[in-house]
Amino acid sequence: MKKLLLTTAAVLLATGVNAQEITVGAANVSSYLDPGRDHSNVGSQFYYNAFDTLVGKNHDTLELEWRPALATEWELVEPTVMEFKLREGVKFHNGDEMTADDVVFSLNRMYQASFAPYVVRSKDRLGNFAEATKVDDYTVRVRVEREEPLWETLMNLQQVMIIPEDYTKALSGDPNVAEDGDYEAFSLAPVGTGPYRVSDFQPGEKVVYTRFDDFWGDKAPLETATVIRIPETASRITALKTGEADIVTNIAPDQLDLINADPNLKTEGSATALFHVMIMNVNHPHLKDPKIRQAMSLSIDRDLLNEALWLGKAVVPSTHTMKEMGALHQPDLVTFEYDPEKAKALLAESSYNGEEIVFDAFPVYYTNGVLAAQAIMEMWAEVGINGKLNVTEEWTGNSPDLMARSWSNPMYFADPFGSFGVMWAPEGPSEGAGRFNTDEDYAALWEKFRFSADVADRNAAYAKLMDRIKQDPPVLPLYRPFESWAMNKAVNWAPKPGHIPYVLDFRAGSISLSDS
């Protein structure tokens, strides 16, 4: 017993609890790091901690409060233009010190992107931003198209983070020209003004992060923090439980008991803002009358699968809406439900005559993604849908022969914009893959929703949106599923509610650790 007593110590001691160094398995870390090209679930968790947007957010509310940050101050000169006044001083973790140049660069290198990863990533929701220019050293202008109701959301986004100039146009061919294999470099050795600095990366595998003394805010609390990727979960409890690891990622909810019944572990979690969604296929000839569709998803019980699946830990919505969007979370909204009657009633009133419904659902990659689905073809048989279930690897959703299949609409930025907006414009992703169709009246809708400088009209016109989802549904969000972290106990850290989905946040002030 003495000797296992020793060995913890041990362990304990080289983990280094107390010499401010972490180590966090999580179940997959990144094959690049590139803040303006990834939009990635695995992604998002890497960028807070070593790059900075202009206007920074308090995480630790729902609310939307803008803080300064790498902008000191910001002020609309013209309807469609926004002036910034950059904080001076900043250094880069290579030691060069921002100017309007890099600003510039960063944001223009989206905002009129020739790189094909940033052209794809820009479009679903910088379409509206023209470009960056300078005006002296320590002011930049950004113009945009039409009036922006969404200034400091889209200047706070991760695509929109500020990367150094000379150091990215040097990495590959002529080191005064941003050419597509300097931005493939950059990905491998990023460089930000964040108060870590990536001192080691290996694609797939680690990152790690070391405080960087010359940050302009306040000083990091950890030395350093080494992310792992740890695949299987039994492994990262287990590397939890001998000190291996001191955070890990992606723990199921079946697993929290066993970790919180050891003394020395603990969880955190939250639902996260993302849907796991159903979406159908409105132009399969199947599936044209939308009272198939309206019957596939009013049979489905959604709280039953919270409760089965998720421990009833998930949140089951009744809309398209997540608390994160604050003035524009319409919660009273009643745009899905479960109505099993109403389903067989409008069945018999389509013109459904039993076909076969396939729903293709990815075997691992969403957590209970095929139990839900399983559970999905019984409620189906219970109205009389005759589903069929096809579990594979490959993204159908573009696929013309696609009937049903899951899917997720992370919130991207907390904005009905960034949830639903990016993915169900006209034009968009959904209507671009052949599953989802718009018209005048859609797009006119959309845009009010879009672009009214006032919330009142805003949610107005969402609303009618989500009418018209109802009537003719192409989609139904399952619920939010449950995130867990478990950790030991003498770390303090918690997802923060007003970040997006998965960030690893160990600013100052959003993780401490105990002497232990």
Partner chain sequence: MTVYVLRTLAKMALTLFVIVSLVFFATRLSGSPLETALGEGLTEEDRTMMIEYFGLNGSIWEQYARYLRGVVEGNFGLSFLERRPVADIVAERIGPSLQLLASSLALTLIVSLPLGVLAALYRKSWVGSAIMTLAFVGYAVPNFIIAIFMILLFAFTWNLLPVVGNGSPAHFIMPTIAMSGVLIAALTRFTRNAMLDVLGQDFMRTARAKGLPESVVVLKHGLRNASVTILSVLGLQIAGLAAAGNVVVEAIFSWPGIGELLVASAIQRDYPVLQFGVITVAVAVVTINAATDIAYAYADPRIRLSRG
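Given the form predicted in complex with its partner chain, corresponding form predicted on its own:
For this one, just the chain is written down, with no partner chains and no other molecules.
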């Protein structure tokens, strides 16, 4: 374990960083904290410090290296049954000891979900998981419907982090029954097994982590970590300079030189395992002709967006793939490209008659999101598309009136299923929202891609799925944004390559405070 290096009193005074305490200025803070229901970019920041999964992972590397966590070992005892031996002596933040009952409760709340937010998350990534059962106090078995090629990956998901059964059931109503009200209450008073407990949560405004001294693993290096919402970039940078914050999130590349020029500050960043995307409603009356949507996509110069908005630091993909996917990374596929002349020709062949195409965009949620949308309007105009930008706080992705909008598609886990698949599966969130359609051929390709034990077969099926997306596009990945964090030089922290996007990892070995 890397030991915390405390600064000298003189350095602390000069930098404003307090020994073993930090404050993070975040662009956004979640309105609830429940790892089971959450899959947002904002939410992904907050769970790793306070919760654990059965199967752990080495986040220092892109390679999939599984490690014991709340389970010390696991083995496939039948083709569709995995047995997990639980770590003994694990304490929840409320003092309860974790047993198989808590694990079965936590897993089945997702596998056999009845609470509406859990049902959505269960369907889009855990649909193959049937049930968890108790063998004894420290042994659990998990059964799947079909042989599962992604066992460890899907047992490492944020959504299957373990929570206490008795505590949760007692939050509202009948303490012997899990009710929707219990889960709603839990999201405002979360309890896990991680190295920090959530000691204060003000929805949408502040999260305070305090070291949990009974943690089963390496001691947390910080006594307290406070995350506060500071939505405006300029205000976050000011907070950093004045010492109100020690780390700030979501810094655009054009601010990096200014920050790095300050002798007390520095930045860390990476091309995030997430795509900023344009989604298109294939069922809108004005967009049913796929040639129109092909033209909308082909007219966007994503390399220019990268240079103008991200100083060339973002990653522009040729298909829906990421290097984090390992053997399933297919960068040679060409699904998305820039060809304005072809866009003009397709428009001329299509049913398009100059109808206004509205592009919705959140005002501050995505770094450079509105600037990208404004540039896309100009690119559309150059090929003859009559675009209109609508900047709105409202989520319009489920509206039949949606035409196009900015969105993001994170890598929820390191597999094409964990990025493209979560969103664009048959009967998945996009089809369920009414903006995307699949058919029997698509579903057959999907089944081969999702469940084949052979990587080559999975890659071949995925390539065919990408060809379907090219011919009848519902989405265009713009780029993997280069997201940066700025911090006081006394803070030693950087995003780790093995995490899902935006995780604020303050565990042992991930952060220290020093004078060097």
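The structure displayed is predicted, hence computed values, not measured ones. Numbering follows the first chain given and starts at 1.
Peer 1: Where the C-alphas stop fitting one rigid part and start fitting the other between the two forms, you find the hinge. Which of Ser44, Ser270, Thr438, Val364 is it?
Peer 2: Looking at the options, the one at the hinge is Ser270.
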